[in-house]
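In the block that follows, a single chain appears as C-alpha cells, in the form predicted alone.
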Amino acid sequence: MPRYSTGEAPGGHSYLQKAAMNGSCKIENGGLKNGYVKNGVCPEDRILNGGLYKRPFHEAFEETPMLVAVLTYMGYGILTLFGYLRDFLRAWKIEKCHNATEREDQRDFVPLYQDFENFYTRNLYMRIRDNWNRPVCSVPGERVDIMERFTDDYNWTFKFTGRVIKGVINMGSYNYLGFAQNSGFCAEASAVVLQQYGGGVCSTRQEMGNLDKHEELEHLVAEFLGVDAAMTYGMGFATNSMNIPALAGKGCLILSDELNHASLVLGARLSGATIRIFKHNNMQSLEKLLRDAIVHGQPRTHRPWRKILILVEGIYSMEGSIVRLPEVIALKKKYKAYLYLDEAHSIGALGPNGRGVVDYFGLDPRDVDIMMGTFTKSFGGAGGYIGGSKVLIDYLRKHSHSTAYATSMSPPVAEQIITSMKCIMGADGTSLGRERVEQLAENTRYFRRRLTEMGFIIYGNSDSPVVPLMLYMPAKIGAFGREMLKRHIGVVVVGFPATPIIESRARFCVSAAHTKEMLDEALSKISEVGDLLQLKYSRHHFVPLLDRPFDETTYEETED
C-alpha cells in the first residue's frame, strides 16, 4: 500500500506550482510528478515553492512492500477468526472468561458497553499486553529501572518477581532535552519552591489559585515564543480539548489534519463546529477544502462561515513528520483563515534556539494566530500553554473552561518549567540549553541515518526526534518489545487502532541525554533483533504523496 514520498520541499500546489517548477532538475531513476521528486532527490539545493522554504526539507515515507501488506492482513484475519473461536468457547464455559461481564441480575438491562467493542481488547491486545504499562521504579531519564513481572494467565493479570531490571536504555520517553532529572539545578529549584509553596494549589486561577509563579511563567513563555501574551494550564490534553471550544462554535468550520492528536480531535468535536479533514500534510487537499468553504459556505444555507480554523501539529507523534508550516501560513493568509498550531512535540525539540517549528523554519510567530504547546516533554514538567495576541489571551482568561474549572498548576512543576526554559533561552548565564538543543539535533540525524543504513523502513522528517520504525505484522509488535527489553532497551511499540492496520511500528524518541555510546548500543541491539524478526524491509522505493489513496469524503458534525 503506497505511502508518502521524499523531497527536499513539497509541491503539487496550484497556487505555488508555477514558481516551484521553474528550473526543475532531471532525475535519472525517476521524474517529477505533481511537484514531487519520484524515487530520488535533486542533487543540488533548490528553493522550491516560490522561496517559502529557507532550508532543505526532507521527509521519507517508504512504500509498504506488497508481500508484507498481504501477510499483515492475513495475520489480523487469522487472529480475528481465532478470537471468534475463543469467544465461542468462553460462551460455553469451555475456556475461562477473564474479561468484565454484566452481572446476572442486570442481564435484562441495556448493556453499559457493546460487547463487540471489547473484542479487539480481549482477543488481540491481550496477547501483547505485557509490552505496555511496565512499572518504572527510577527517574525516567536516559536510563530507567523496570520492575520485572510475569503472568500465569496469558496477560490478564501480572505478578512481580521482586527483581528489578536495571540500566535499561530509555528510547521511549519524550525527554527530548534531558530535563527529566532528580538532581541538578531544575530539581534543586523545584525543591526550594516545594518548601515555600507546597505541592498543590487546590483552587482555580480565577479564584485563589493564581500565584506569582504562574504569572512569572506566563511572562517567560510569551518571551520565549515571541508573542504578546501567554496563558498556562495544568494539563496538556485539556489545553487543546478545553480551549478549542472557546475559539470555535456553531457556524464555524474547523479544517483538521487527518493525523491530529486525540486532544485536538476531542476539542474540535466539543466545539460544535463543522469539521472537515484534509490529507496529512498535503497542501493541495487543504487548499481544496479552503476554496470549497469560501465558494459554497455553510451547508444548505450557503451563508459564509463565521470563521475557518486550521488545526495542525508541529511534529506528528506517530509519523515523525513536521508540518509544512510555510505553506500552511501562505494558504491561511490567502483564504483569510485562522491557524491553530499544536507544538506539543516540537517546542524545545526543533529550531536553532529550541523554540519550535516556527523557529525551525525561521518564520514570524505573529503569523500563527494560536500557538499551543505542552511542558510535558522538552521541559520535564506538566501542563500546557496558549500563546498569541493579548486580545486572544484576555478572551481565553474569561471563556476557557480550563481557566474557570481546572485546578492551577502545581508550584514545583511551574518552577521546573521556568528553570528549564531559562536554561534553553540562555537566561541562566550558561550555554547548556543551546548545547542540549544542538546535541538533540545531532543525535536525531545520527540515529535516523544509521537505522536507514541498516535497512529498516523509517518514517518522518530527517530532523524529527520521533523515529517510527515499521514492524507491520501483529505478531512482531509483541516480539519486538520483548526482545528489546531482554537486551535492556526500553521501546514503545504501537499497533492498530492507534495506527492504520498494516502500519504497526516501534516509536523511538531520541534525547539530548543519550550519549553516542548509548545510541550505538541501542542501534546494535535493534539491528540484532531486526535480523532475528526479519524487519529490514527497506527497498528505498518511495511513492509520491499525491499518489497515496485518500478518501475525499469529509465528515460534518452538528449541522442544522
Contents of the next structure:
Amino acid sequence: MPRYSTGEAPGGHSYLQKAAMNGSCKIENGGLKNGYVKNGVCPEDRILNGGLYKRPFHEAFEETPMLVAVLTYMGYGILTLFGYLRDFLRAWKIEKCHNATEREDQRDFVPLYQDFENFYTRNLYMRIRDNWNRPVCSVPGERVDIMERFTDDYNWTFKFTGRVIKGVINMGSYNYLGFAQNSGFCAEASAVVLQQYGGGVCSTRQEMGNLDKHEELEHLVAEFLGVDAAMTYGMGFATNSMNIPALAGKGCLILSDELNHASLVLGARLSGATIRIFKHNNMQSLEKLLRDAIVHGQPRTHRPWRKILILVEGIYSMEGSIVRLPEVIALKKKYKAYLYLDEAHSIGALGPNGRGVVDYFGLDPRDVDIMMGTFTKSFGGAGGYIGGSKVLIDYLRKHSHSTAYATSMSPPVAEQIITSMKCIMGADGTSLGRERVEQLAENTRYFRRRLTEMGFIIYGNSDSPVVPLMLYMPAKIGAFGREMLKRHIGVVVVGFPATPIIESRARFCVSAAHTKEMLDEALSKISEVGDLLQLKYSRHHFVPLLDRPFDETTYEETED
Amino acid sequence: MFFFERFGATIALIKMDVKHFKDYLSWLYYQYLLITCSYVLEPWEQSIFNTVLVTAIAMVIYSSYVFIPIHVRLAVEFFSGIFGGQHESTVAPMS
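Swap state to the form predicted together with the partner chain from the form predicted alone:
Below is the whole assembly, all chains and molecules, this chain first.
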C-alpha cells in the first residue's frame, strides 16, 4: 500500500502552515529529539528544522488513491492469470516458446537461464517491451531521432521499418545541463584530443594508462568539488561497486537508504560488511539504527563495529527526492560515522554553482567523507569520480579494484568532462555554465509546477530535475509511452523491479537545453495524454516528509 | 420553409450527438481496456477475457432476475410470520 502514508497527519493542510508549525513547535519533528538543535531558538523566517536548512525543503509524496490502488492490483491479478495460462500452454507445447530454453541434452540439469525464466519478464514486461530500448540515431540532446520499428510477434522480436522518427522532444536523458552535444566547444575540444591521443588507452591507470589528461581531470574535479583530492574512473557504476569494498569490510556496518541505486547495493554486498537499511530519507530511522549500532555493537560478540558507513544519494533517481544532507551530516558527526554521498544525479544539476547537493544546502564539502559522482549525466561524458581527503584518495589508488583492473578513461571523454566542468565553473571566461545551471533550476520549477497544477501526482523535491509522474496501472505504462511517442515526445516509463509493484511511473528529466516552447509543447501533450488515460489522480493532499511521525512498527530490524 | 430549416438543424444536432456519443463510447471502451489491462493482452486473450467477463455478468443478472423475487417473497413471508399480526384464519371467531 502507499509507502509514504504511514501515520501521516490528516491531509488537506497547506505546506506553508506546516512549515510554520515546524519553525515554532519543534517538539513535532525529530530535530529537537535528536539533540543537535539548540533549545528555545524560534526563527521568525520559517527556517526548517531548527536552522539546519538554509532554504525551504519542499518534498511531497502524495498518497496513492485507494480506488487506483485496488484497480492496479486487479490489473496485475488479471495479467498474472493470463501469464499462468500462457505458461501452461507453453509447457504443454501448444504454443511456441520464444524465450531461452535449455538444450535438449541438458534437459535434466538445473536450469541455467533462471533469470530469463522470470515470470514477470516473460508475461508482463514482454507485453509492453516496445517502450524500452528504442534505438536512438542522433545525439541525445534536447531533441532526438528514433528509429521506427515494429513487431509481428507481440514484442518478442522487432524489425526496423527503415524510417526515422525525427525531432522527438527528449524528456528522458540525464542531460541536465545540455552538454550532450555533437557541436560546440566541448565536442571540438574532444575532437582535437581524439586527434592527439586516439580513442582508447589499452591499459590501466596503474600501468601504462595514466595520461596527463587524467591528471588534469582529477585536479579539476578536486577543485570543482572543493576537496583536497579526487580520483576518476571509466565507469560510474563500478566507481560505487568497486570502491565501497575497499572502504568497508567484515566487522563494519553499512547503513544504506532503502532506495539506494543498485551500484551502491552491490558495492555494499561485495564488501562483506553488515548492511542495515533505513527508511528512505527518514532521519529518525537512521538515528535509531546508528544508536542501536553503537549501543549493541556487533551481533553475538557485542564488540563495537569497526566503522560505520552511511550510504546516501544526492538525488534519488526514481523518487526525485533530495537527501536531507544537513541532518545526515549532523547525525554522522554526533555518532562519529562516515558518510558516503553518491552525487550521480545531483552533481552539476543542483546548487547555485552546479556543485551538487552540498552546494545546494550551502554546506562544507569537507563534512562529507567520500564524495562520489558520475560524469555521465550533467557533463555529457562517461565515468565516475571519488573526491575526499588526500589520505582517502591515496588509499583508494592503492586498494580499489577500479584503479588496478579497469582500463582508464578514454581521452576524448576526459576532455569532454574537462571542458564542460570548466564551463560550469566559469573557468573558460564565459558565464555560459552559470546560465545553464540557472536555466535548469528555472525549467525544473516551471515544469514541476505546471504538472502539479494539471493535477498529476508528482513525487519528490520541488528543486529536483528528476520528475516522476505516477501512472500506477500496468496497462497505462505501455499506453503512456506509446501515446507520448505518437505525439513526438520521448519519455521513460518505469515499472516493477525498479519501483514498488503498484507505483509505476513515468520519469521526466528536465534539461537546461529545453527551451520554454519545448517544455510547453511537452506539457500540453502530457496533459492531453493525461486526460486520455485518466492520469490526473491528484487530490492535492500534500504530505511533507518532515511531518510524518516516525512509526517504530514500520521498520524492520535486519539483525543477523 | 422555417420548418425544414429547423428540421435540418435538428438532424445536424442529432448527427453531432451521435458522433459525440460514439466518441464517448470509444473513450469508455479505452478506459475499460486500460483498467482491466486488456490493452496489453493479445486479441485472442482479450476475447477470452471479454467472454468470461460478459458471461459472468450475464449469469449474475440472470440469476438475480430468477432468484431474487423468490427470495424476497420467502423473506417477506418469513418476517411477516414473525413480526406480522396473527392471520385471519387463526383468529378464533367470537360470537
